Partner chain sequence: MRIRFIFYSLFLIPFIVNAQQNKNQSSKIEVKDAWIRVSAQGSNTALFFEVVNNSDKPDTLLAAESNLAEVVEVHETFKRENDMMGMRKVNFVVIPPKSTVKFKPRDLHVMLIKLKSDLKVGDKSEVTLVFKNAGKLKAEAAVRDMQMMMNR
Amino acid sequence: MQKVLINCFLILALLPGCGNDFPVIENLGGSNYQLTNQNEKEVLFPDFVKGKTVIAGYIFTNCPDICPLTTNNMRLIQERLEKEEVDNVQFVSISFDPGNDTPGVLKKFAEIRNLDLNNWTFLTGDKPVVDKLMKHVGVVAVPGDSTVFPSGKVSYYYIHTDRIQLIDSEGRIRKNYPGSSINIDEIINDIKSL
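Go ahead and give me the chain we just looked at alone, the form predicted alone.
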């Protein structure tokens, strides 16, 4: 009988608990970054989303490839969660190009894509604050080549980390995904298991 109890205890000890499949990659709790949303309202990130599961993407609006794919994948995740009636999830897109991505530019970016902003916030801020946040979350964005057209318009790019992050209700980064090629089923299951 004692051997059976020991075996049962060992099996229970090895079973994963709720959310234990996701180690804490980085704790954002206790660090607040003063940013501005698409409506020109100042917010503290991650404090303003405390108590919610967060899907965070890191973008710049002039991006020709990865960022539109990341944004679209976040839209698909948002639609799927709504369809499956999973709530208490907040979407956050943070621009690492605050010199160009003003609140108005971010708002237009969302409007053009017909995004549901009921639980989706776009953020920008002062460059030193944004740079510090990017370092904290492990996102690298390095300015790349730029082109100046005859009209004087400058087209510029960043070489950057392709990332969507799952952040728990305590402000802890629990998992990183490739933003442009994320497996939607995987992140939906991960959100449900947190």
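Next block: the form predicted together with its partner chain, after the form predicted alone:
What follows is just the one chain, with no partners and no other molecules.
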């Protein structure tokens, strides 16, 4: 009898975890942010990727270290998914520095790295819209150190959340990862089991 009770307790204890590997962190589905892609085409995020699993990364192109690593990790994820024939996944890199990251700058950032843009979109937009989106997705980016050019111009570098997100086909954020040091196997498994 005692054994049965213990087993029942264990089953009950495990039940809440079932199907809850990816709790909804934030629902973007009800909102649409008007952004511009690298080809200067306006899109509504996340509406334009609705129905697809989304891997979202948050970057600024003046970043010399963390954001290139995040971008490269997204490329590795993209390549693994292609190799394992997992489709219906869209990659989105969103700049939190729209003042510098124009569509042209983002396009060049992708081109010089030979990124496959067939299922990968780079996005920028008006600063108030981008700021609102960053708050919604939980990404913080604040100006930190700066460089003063000989001309007197000052360039600021962001202290920012190091983030890649897994977003489901309904626009709900389901898991956060450290963008520059993400475990590729982990997110590949998560995409498959979402």
